[in-house]
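Only one chain is shown below, in structure tokens, and it's the form predicted on its own.
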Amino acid sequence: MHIDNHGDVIAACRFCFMCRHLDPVGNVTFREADTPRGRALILDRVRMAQERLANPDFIDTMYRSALSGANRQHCVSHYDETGLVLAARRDIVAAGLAPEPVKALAHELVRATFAIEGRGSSLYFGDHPRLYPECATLSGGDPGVALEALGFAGEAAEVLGRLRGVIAASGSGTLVVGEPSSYVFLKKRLGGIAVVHCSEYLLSTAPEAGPARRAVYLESDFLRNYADGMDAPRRLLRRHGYELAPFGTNAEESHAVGEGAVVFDALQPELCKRLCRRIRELADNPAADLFITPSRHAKAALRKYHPEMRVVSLEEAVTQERSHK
């Protein structure tokens, strides 16, 4: 089992609470299975007895995780807690347990296809080409991230295959990502093209700040947790006159309803609201300040939820976008 590859984690997890306070699902549900001590408990049992993995509570608990990936990034000793989760999601899948929801949403994501439109040095991935007159536009689905997140992994890498074979063909040599999850993943995957964050790709060309406009930024679980905490897009907020106030109790907590998961609100939307609704509680004046983050997904979630907040993506604020597209 993958399970088996993070024992050290499940070793260290299973009887400790440090980070209890870091998971955005167990700060909503209150339940002790929806802490890292609690996942690695229930996968040591499993671990133990591998017919223990048909549990339907057990399955279910793996899927309610929104990987945010804040209790690995913040445990003195980094332990691998987000790693443990999806090794569990692929053996679930592997032995033809994956629940009916999560089946049906893999079958369409493994539909993706990509295609390139215009001509550039450089492809953008993205939901804003105007922002990148220079670059061609690559289009299409999740590249498999979603997938891998859901326990697909040889799905995953058959649609990065596709997208790997469109890229080459093209000829370019550097890929512009706006989505923090395809970012990280396609980072990491994409061997011989130069990979950037749309942040640091319009870092270069962007003005000296204007006045100080107040707004509130709601951090990337995969920037902050997967990509070493990148503060790209808050430099290029403050270049175009941002004022970033703090938000939440602590600056360790993910609010980012879900992200780390991909396709968290498709699965889990009961979860996801849940998530919203702390984010504005937590907000010092929801009704009127503007918010901004870096993932479509958390955007998208969020106006679902609170449609009386003010969410915009990181392209949006820097280019002043502020329709509800």
Contents of the next structure:
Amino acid sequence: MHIDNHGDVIAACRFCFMCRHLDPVGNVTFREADTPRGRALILDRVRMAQERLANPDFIDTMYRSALSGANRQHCVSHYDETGLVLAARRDIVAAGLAPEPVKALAHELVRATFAIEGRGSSLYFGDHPRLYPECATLSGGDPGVALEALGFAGEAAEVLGRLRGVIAASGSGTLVVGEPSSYVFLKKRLGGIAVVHCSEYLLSTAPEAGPARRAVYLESDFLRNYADGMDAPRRLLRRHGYELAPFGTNAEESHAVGEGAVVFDALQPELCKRLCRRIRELADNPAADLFITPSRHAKAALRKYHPEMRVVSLEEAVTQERSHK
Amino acid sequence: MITANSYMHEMVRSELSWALGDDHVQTGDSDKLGHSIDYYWVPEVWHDRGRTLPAPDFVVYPGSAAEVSEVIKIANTHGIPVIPWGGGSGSQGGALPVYGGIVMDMKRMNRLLAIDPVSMTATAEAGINTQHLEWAVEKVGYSTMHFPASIACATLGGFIANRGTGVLSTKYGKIEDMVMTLEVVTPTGEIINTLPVPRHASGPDLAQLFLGSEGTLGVVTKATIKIHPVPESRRFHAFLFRNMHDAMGAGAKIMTTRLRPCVIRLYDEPETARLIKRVLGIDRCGAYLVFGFDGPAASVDLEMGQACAICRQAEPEDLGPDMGQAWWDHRYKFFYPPYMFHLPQAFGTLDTVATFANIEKVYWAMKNVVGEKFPQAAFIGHFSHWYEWGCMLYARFIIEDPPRDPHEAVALYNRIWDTAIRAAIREGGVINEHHGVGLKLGRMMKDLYGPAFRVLEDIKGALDPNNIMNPGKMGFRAKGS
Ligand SMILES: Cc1cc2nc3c(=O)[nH]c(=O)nc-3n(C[C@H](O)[C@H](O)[C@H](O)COP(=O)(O)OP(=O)(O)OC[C@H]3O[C@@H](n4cnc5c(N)ncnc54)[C@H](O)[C@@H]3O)c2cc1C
Ligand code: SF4
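The form predicted on its own done, now the form predicted together with its partner chain:
Shown next: the complete complex, the earlier chain at its head.
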């Protein structure tokens, strides 16, 4: 089983309480099962007797995790609890035990196709091609990261292979990626092309501007946990005249409402709604503030469940900067 | 225990769901597993050996004192145990559902309700995670000054229930010194409040009755605690003494000259060699003593100078402020894997407290008896929480390779506890200083209290006639006995 490769994590987390305060789902369901300890205990039981993997309650718990990575980040030894849950999901899929909604979602994601429009020495993969006039635009669905998060690693590789073919045919040397989850995934997996996050790219052409407008930055799980807390988005926003106020009471919790699980709202709408409610409750000024997030998922979820909050993506903030002034 | 396939299970579940809503009554295997193991070594080893653990029949998540009361009334009707659960980080098995029943997980009651900046108090629901509480209080410019190593694991109510303590207790007190007033739901379901202030001459202090009652006398649902300004300065200093006795003399003198450090911590020679070496990299023999002062910078400087002068009289190696600060910076690191002791090791924290006149006798009595009777066990200790009159001993035993058979392992484990704690009691120590009694140490309560234990039993009997609140803990009656 894939979880066997994470025996060190099971052994460390199963009796450890030290990061439970950071589990986004645990913080809204309050369930012991929704903490790294709770999940590791379950997987320890599964490790002892493989047939326990079929327990629907255990499966449901694995798919409730928001995979935020905040726990791993906090952990003194950075035990990869997210990796453990991903391994469990792979085992669930491999055993043919994936719940129907998970299978349906995967079925849809696996059909992703990719195409390139326009010309340019670099490619842009995201929602705001007009910000990148010198880039050709790569369009298409999820590059595989969502499939991987659901436990469909083989299918994720298949989609990535298709994407790789399209990119290779373009002959481009740089791929600019808007969505943090895709950025981290492609940077790690693609090879043969420089993968940069949109904020890094835009920073090179951004104007120098003094702070003018208050905004609250909601950090991305992917950029914080898998891209060394990349500072480029913040620097970019400052250059565009935003004065960034800290969010909530601390910088350790995930404020990305399930971004780590990529398709969290599609799979767990009720939980996603609760994560959004918590963000609203933690916000100083939910009605008045402008919230900026690099994550398409976080933006969509917050707008869906709290339309009264003004939430824009990083690239939108850059585009709309003038209209905000 | 109500078996899951009995129709009585559904009867009770229907009542609980009606009171709390379906979402807040869980009966799935994931929740049952999570609530069948706390931070006590015995359920851990039981799990590790693949054995079945006592599990709750229901896990409920009340959202208010009124809902807590509803659940308790249902439990009284059916004679089902109610076991309050905070963060499950207690090390004494206090939150374990040993007879099944209803585990009442308090974490949904997690709101900071009010801050009174004039009196410097904060009022919160008891299920709030203490790190979340601290963050919320810090956001408005104050601090609870409650910094236990389990700050991120435990709840306010859990600390109140166990008379817990934080690393700055020497100045800011244990939780029982921090609490102003409590809201409690009694074992028969009444919602009561203790007096609004902790100092009075209006009868015995009810708040102190519930502090340390470990869920046996009711459920704490709300508390008002003191909060503090963030100090202008906080400084640390460390020394390496030739031996623990010299260091103890210096620490006691700091306290008896009535300086007010926020923290003093003294590690015996084996723990200095084992943990301090590993975490701080100090690779020399001796006893590591660290202390800190906080407050206005001028008074910190003055008191720090005097404390250092006291220490220097014994001619220790001066490790300076950096090695003190490093200890503070890494103070929680000791508790993360792989630094913390873990299975397959058997380990236990034999914490106790005694006067300065007795504390070294307690230390040696425990150490000698463990050394003589259990040569397979290592014994290490540090002295964590200091008072004007004495200090707390945080002793630990560690067995690298306990028996595989869980029955044998637990029997050995219990023998060490019985022997060491009884030795401590004989020398003027107590069963425990800040982790509580729980399931682990209940059998020794009669030894500790003597005839006075009857008073506690009578209080329990009067408050909880159906014995539903956390039966079998703290040495009180088991369910049905
Ligand atoms: C890594 C680690 C480090 C630790 N360090 C410290 C430390 O520095 N200082 C310290 O004091 N302790 C420490 N502990 C022990 C533990 O955190 C404390 O005992 C704490 O008080 C337990 O709180 P909890 O919310 O987790 O309670 P639980 O473990 O859930 O419950 C403990 C007891 O309290 C009862 N209870 C819980 N909530 C309520 C309530 N609202 N009303 C009535 N009864 C209730 C339970 O029934 C049980 O008897 C540590 C534990 C860990 C895991
Ligand atoms: S990730 Fe680290 S801190 Fe969190 S439960 Fe696991 S070992 Fe403990």
